[in-house]
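Form predicted on its own, single chain, as structure tokens, below.
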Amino acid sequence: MILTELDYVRPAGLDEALALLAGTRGARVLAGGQSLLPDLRSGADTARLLIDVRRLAELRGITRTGTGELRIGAATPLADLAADPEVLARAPELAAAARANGDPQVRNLGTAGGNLLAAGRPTDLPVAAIAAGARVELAGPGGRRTATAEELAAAGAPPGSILTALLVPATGPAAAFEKTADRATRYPVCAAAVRITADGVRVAVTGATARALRLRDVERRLAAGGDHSTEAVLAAFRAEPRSLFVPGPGTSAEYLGHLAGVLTARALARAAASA
């Protein structure tokens, strides 16, 4: 299908790229555009007008904060997430997430932001995000505020708002990340997510899920029992309720759930084998 009639602009700023989102009915945010562009070819989505963010320095590169936090800029392409030096060593799970998006085309053109806001796809960085703690900035009409990254994944970003970067505890390697793709998509059929830290293992998975999603029940079962065997953690899983998993084609939600579980478990045994 060919895109309908719509506007484009490239704003100098974000507050130009807020006003505009304020003031025109039917503006979209454009970044990397891998979610958004095949939408509108297809009509499951509508346009008047795309915001350009991908350029604005301000939504791109990663740093360090004050706090020691890792600053993932919006914009910032995935390919570059997955390379970083510093994502690598102090929050692998985000960079194999990333790793995992796709292929090299699709990782450099996509971005962290629109990956995380892939409304009603299940993409690879909202369920390490979680593991991860992290949180997320936006800049809106009422100015600029965080929200962790579970809560983004549970309702979205506000009306108006930009996703401006991700910020993410560099707690060191004790994480990691493992995927089942659908062969076609390259989505997730499942993925899990882990990280270990001194209050215990934190645990999400999405694909299985109707989204992403923290298990801590999973997580007081694992520190209850002080196992992270794989039998433990499929013991673990067994006691969630079936109605957690989403069936697919071809899955039921008792292949979902085990699924889960199996590759929760290797998740946990490579992040206990780096820490």
The other form holds:
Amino acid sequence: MILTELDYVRPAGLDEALALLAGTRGARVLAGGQSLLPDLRSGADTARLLIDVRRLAELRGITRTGTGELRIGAATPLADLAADPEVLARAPELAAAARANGDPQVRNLGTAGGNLLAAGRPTDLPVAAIAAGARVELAGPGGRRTATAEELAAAGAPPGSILTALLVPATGPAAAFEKTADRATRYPVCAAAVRITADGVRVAVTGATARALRLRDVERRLAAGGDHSTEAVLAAFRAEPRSLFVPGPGTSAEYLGHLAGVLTARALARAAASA
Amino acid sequence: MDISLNVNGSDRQFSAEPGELLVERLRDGLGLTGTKVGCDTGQCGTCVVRLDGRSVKSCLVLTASAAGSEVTTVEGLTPPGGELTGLQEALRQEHGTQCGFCTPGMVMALGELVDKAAQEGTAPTEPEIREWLTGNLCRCTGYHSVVRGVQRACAASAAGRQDG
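Got the form predicted on its own; any chance of the form predicted in complex with its partner chain too?
Entire complex below, previous chain first.
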């Protein structure tokens, strides 16, 4: 039982959900609830009204858009994202990251949007979305707009808005995700995602850093050297400031920087092999 | 709130607080105590049930959010005194039930894996079975006998398909 005073509503559509969110103090969006419900029970988070968007048709499903992107509804369960043939073929780093989260039961309810917005938790999807060059679709009182996955990871969703979809360039198989998980929590000690594009490689890291980050300096060093060997990747990471890596229980900045390099090198090798 | 929920094939109507969790309704409201509460924080998997066919942790679902869905608990797998399911029988034969506390959750979680394999006509590999068990904690002895139980269940199910 959540012991604080709480109401629950299942809106009929997105417009109703937005109106409720705008008009109710302490209103929160509930999707899979796999982070929010334990936090509400422990008192780590609060809500006066839960707006359950899990079944809203506008927020579900995976489709191809006219511009060649994959549109992943924000309430799509992680399990569906991990198993979708289009995502596996065209955005494999995203499918692998979805599969790396939690356990099968958490992935059955946990959603793509919730994973992207799990502020304070080092979830696996943001880093893959950043490497993929993905955007997110946000609906708010002022209408709809898009933001990059990188902007979302930095700033979160604006108050009063609902994340409706993830838009992923469906550019093909040359991408990969690698993770070293904490044995107890399944959160990443470090996870890295890469995508090889015509313009070079995109590299993003999470867990070892304060949040999911694209590492443009690493990308530039790799492009300048033209070498993706493990040694070259490790050197590119050694050149990063130590303060980039945030030590956790049992880890140092030096270890995390090395681990990030190793995982990125592995991901680059796998991405190149599947290109 | 007025809630309507199908549990183990029966339509149930009741009133619930918005903050009530599905596991509390199943155990305290409906007396279905086969579903256990271990950690109460979504980590141990003793409370796993099927929600519209998918295995979920019932301590991480609001009763209100489950309204209108079909829930299957371990009691719904077989009538009292009835035959065990193929997975339950295979776990018994491989001594995969151990002390029994985690077993209902494991049966409900692994049931989804075994059902998927049967639908696809495949058998999960040992790493796949172990990965599927990441949400179910056993504090007795470990997972070897559970893994063997799943392998036995999938083999029996495949043999049954061939005979059929």
